[in-house]
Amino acid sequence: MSLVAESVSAGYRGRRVLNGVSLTVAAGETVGLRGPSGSGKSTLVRVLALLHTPDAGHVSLDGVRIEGVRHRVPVSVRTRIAVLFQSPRAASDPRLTLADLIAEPLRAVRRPREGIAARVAELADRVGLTADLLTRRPHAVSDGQLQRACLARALAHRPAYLLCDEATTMLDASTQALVASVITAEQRETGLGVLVVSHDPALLSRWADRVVTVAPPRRSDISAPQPT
């Protein structure tokens, strides 16, 4: 069981950023994934997470080609997939509550409100926000609060694999370890994999099973056509 990219090629308006590269995350694993500026880490992650489309290669999911992205991609395969983003505010719809930001993606699907309450209570409790902090909107609380609440929506479906997109960069130290903890904990529980993308080493060398570096393509792979 494992999420692979398979000699993915990706880049924007021509211009490309990742060039052949290939990163396999397995159930329970915990991947690091470090490389200079401009190195398409967080392209990788897009292409991983089924939100950008890449100009060549492709995404398996436990096996099975992925063709598409997007809502082209059947709601069961993209809930196997979760991304916890490096901003929780650019991540987050100012007009939601906490309790509504983490319900979101199990209303998109249509759960029934009794779960969809419940689960939520679960998830707030698990990373620690408490009933008053859960009826705030985004402007209200602080950005290791948001990341929290993001942590959990991202949670909610009970995905196979977390994509931490340079997820801890914004954080303090206590909530850095508090995330990390959780993702640890439900790892543990569901056999979660889990891919790491940081500048920081010591933080890869604590929390990864092992590190990946990504280089920026060379000179001459820069520019690439759009897909046909």
The other form holds:
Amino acid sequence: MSLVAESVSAGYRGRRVLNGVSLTVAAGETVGLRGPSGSGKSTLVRVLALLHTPDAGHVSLDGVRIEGVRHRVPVSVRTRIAVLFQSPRAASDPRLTLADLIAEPLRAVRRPREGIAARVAELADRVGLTADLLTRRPHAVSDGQLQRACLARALAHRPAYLLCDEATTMLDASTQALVASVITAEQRETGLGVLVVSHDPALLSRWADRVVTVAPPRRSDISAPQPT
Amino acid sequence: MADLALSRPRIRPGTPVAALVLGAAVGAVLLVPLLLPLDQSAVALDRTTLPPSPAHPGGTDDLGRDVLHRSIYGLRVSLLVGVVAAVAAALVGGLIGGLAGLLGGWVDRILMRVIDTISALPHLLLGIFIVAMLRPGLGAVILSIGLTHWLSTARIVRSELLSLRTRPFIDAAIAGGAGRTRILTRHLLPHVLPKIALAVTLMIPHAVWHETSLSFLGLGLPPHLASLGNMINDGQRSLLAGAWWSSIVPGAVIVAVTLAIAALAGRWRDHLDPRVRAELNL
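One more: the block was the form predicted on its own; return the form predicted in complex with its partner chain.
Complete assembly follows, chain above in first position.
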């Protein structure tokens, strides 16, 4: 059981960002991913999250090669991989309250209304959001509170894999610790496979089972991840 | 910065004045035809070019017609044309901008070049051409405005959709299982519709001016029917004879009403943006 990027090359409008990168995140493990700015860490996350089409290579989920990205991928497959973005503000629809934000993935797959309310309450409790905060919109809460709501949203479908794209960079130390502890608890409970992208070596050494480094592509260089 | 934000007034002084002006104008347009119906063909040659007085607050024109009474009837036509034409323009613009923004690629490129080409032509000239192609009248004026004023709405809708499509919250919704229809109806349209509604509101003053300009040039309503453009045009003759009110009163009505609509639309635009709303403590 694993989420695998195999020899993935990807870029934007002809500019190559990833060159033949392979990475495996097994169920239940936490993989750290580091590399300098511009090395393609976020692009690799987007490819693994089935949001960006690779120019070459492919993504496999639990041994099955995934064809296509975004809406071309069946909902049952998409919802097995969750993403926690760096900026909770950019990742939140400014019109929705935090409760609606958390409920959105459940509503999108037409879960029964009572089940949604119970699941939202359970997730909010898990990430420490009070009932008062749930009625607020993103502009009325802090980055930390909003990222906790985004984490609750990411866990709504009980995904098999969670990709954290520098998700704790904008948070204070206590919220960082809370986010990490919630993810670790979920991992123990459900066998969640986690990819943590970060510039912070201390965080990666504390949190990740292993760390891989991605280097920026230079001419013909291949940025194959090197275990450290 | 915090002090500056706190010291801003909760309600800007222009807002109640604009609301009062627009309320009075709409009230007059709705009530005057019921209480004081106007015979558009009637003339009274015994009281021509009378200056403003309690009996005729806007004076009379060179055919003895009450200028304020006719201005209110003219405003009724202008507002009707303005609102209908602005809605029509927003529908055309929203549809074309929506197609460009959602489909992107070559569809976007072709539609944007069409918009650039039409933008290069003067609106009024294009409007005159459209009216000249049709039978002059209210329908032709509305069509002329609708077909020349959709460009800005199309650009707004397109750029908004292009920007929204790449935002991480759309990616998060897709990863969460939202289908194309849900993305469109729950995440894209709710952000775009208020902007279209705002574009309609901001377009109404333009449309009113466009109608007035066409009437002034003799391409709008028939000359005997009260329209602000017709009245300003007719009033030119009396200006040289000293009857300034025959042009100034309809001119003042259109300036006051369009400024009031623009001020309220600007206020609404600020209210729609949660960041500005928080900053203004609304």
